[in-house]
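Heads up, the chain below is alone and in the form predicted on its own; it's given as structure tokens.
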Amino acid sequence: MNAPTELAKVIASQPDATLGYKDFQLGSFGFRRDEYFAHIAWKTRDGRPLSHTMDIGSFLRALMRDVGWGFFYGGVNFDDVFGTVNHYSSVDMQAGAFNGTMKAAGVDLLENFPTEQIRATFEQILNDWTNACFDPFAAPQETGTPYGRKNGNNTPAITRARELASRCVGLKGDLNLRSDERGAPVNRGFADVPQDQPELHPEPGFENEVHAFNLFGFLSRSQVTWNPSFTSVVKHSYMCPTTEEHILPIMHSNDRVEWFFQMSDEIAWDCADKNTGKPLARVIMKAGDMAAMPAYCRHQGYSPKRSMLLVWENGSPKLVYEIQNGEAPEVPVSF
């Protein structure tokens, strides 16, 4: 086992003399950016050189979620070719391993890395390739361009702490409510959302046990998109609402069932087999709709205007292994 200091070492070049960006290497994968694109190179299982190109904005938005979410539950597919799979103490990085055509052609590659090692490399790529004017967590209309030559950094934006309640938002000693004073004004898309809070009249002695807050008001002040946070936690039951605008920057491959409640507006979801990418369904969710994504699917959402989505996660660390062993179902209900 490598020591933590060894795992934190990142292989990077000197900045390019013209563009200003560094190249990075992790295992058999190489990463390079120019003014418009990210280029990922690897050698196939039989030793042939192969490469993949992504729009740099799409790449950075996906990389931001992978870093910010700690590689999330299951697979984070940047697109149909490249992505990661979380094993909770290590992470697979893959190119084409979950693309049926590339897999059949034998041009895919999957390598496993300790979480600390891949996190350190991804954090440095994100920091070096994100310019001062671009926020990969923001909606496209609320940020500058990701394109062009090296122009500073945006470290405050890419190192935002994810808002995680330990019991419930607004409860004494827990995550505070959002406010103008905390730098969280109401978003332009939610100007009509009431900001009043519910009245509470607990019996004496239960003041710290009974709690309620305006969830719509809380979400209306979110400054980021496609970034679920914990607003209430009961053992491994996590309520993770979020605000969505434009495109979910990744295709999320579930390793457990994930429940969605559309709280406002509309999101269209493309659902596919998580191993091959074969299309499974198109789901259009409108305000009041509920859906569940089974553990065998990947999904990507499209929100034409800023909307609110409540995501419910069973965060049990045992659940993924219970599903793999056939001890828990891949679907939310069997008819």
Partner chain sequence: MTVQYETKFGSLKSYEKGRVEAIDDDVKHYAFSNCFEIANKSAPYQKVVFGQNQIYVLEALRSEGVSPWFTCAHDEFALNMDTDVEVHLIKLDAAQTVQDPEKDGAVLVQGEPRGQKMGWMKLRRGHQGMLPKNTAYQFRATEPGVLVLQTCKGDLSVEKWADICQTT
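Now that we've seen the form predicted on its own, could you pull up the form predicted together with the partner chain?
Coming up is the bare chain, nothing alongside it.
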């Protein structure tokens, strides 16, 4: 194993004389951007050159989630060609490995990297390619353009820390409530959401145990989209609510069953086989609906208006291996 300082080294070019962006290399993969697109290049297993092009806004939004989520549970597909798979101490980077046609044609490539190495490269790509006017965590109507030549950086936006409660939001010593003063105004899409806090009537000495907070109010003040927080925790059961608008910038491939509880408005999900991309189902979710995403699928959501989604996760570190070993099912329940 290489030393951490070696892993943190990033292979980058000098900025392009005209466009101002750097090129990057990680293993057999090369990354380049121009005014409109990200270009990914690799050599196939039999040595042929192949390339892939993505809209730069779509690429940066996906890259933001991969970096911000620490590669998340399972696979993060930037689109139906390129993405990563988390193994929790290392990460696969792949092109075409989960595209049925490319896999069958033998033009796919998958390489594994220590997490520190791929994280360092991705963070530098994100930082170099994100201009001052663009926030890849924001809804499209709430940010500037990702296009054009190099124009500064937006480091504060791309280095937001995830908000993770250890027991419950608002408890003393735990994650704080959001407020205007803390830089979290009510989002335009949730201007009609009541902001009142629960009535609490604790007896003396029980002020930190008789506890409740306004979850919908908390969510109405989210400044980001498709980026779950932890708000309450029971053992390894994590309530991970989030606000969604426009398109989930990735197709998430599960390595465990994941549950969605739609708390407001509506999201439509495309579900496909995580290995081949074959379409499996559409799931139309409205306020009060609950649905599971089986461990064998990948899914991408579409939220026409900013909505409140509770992503409910089992964060047990054993779960993914129990599924891999066949000790836990890929489907949520049998009936």
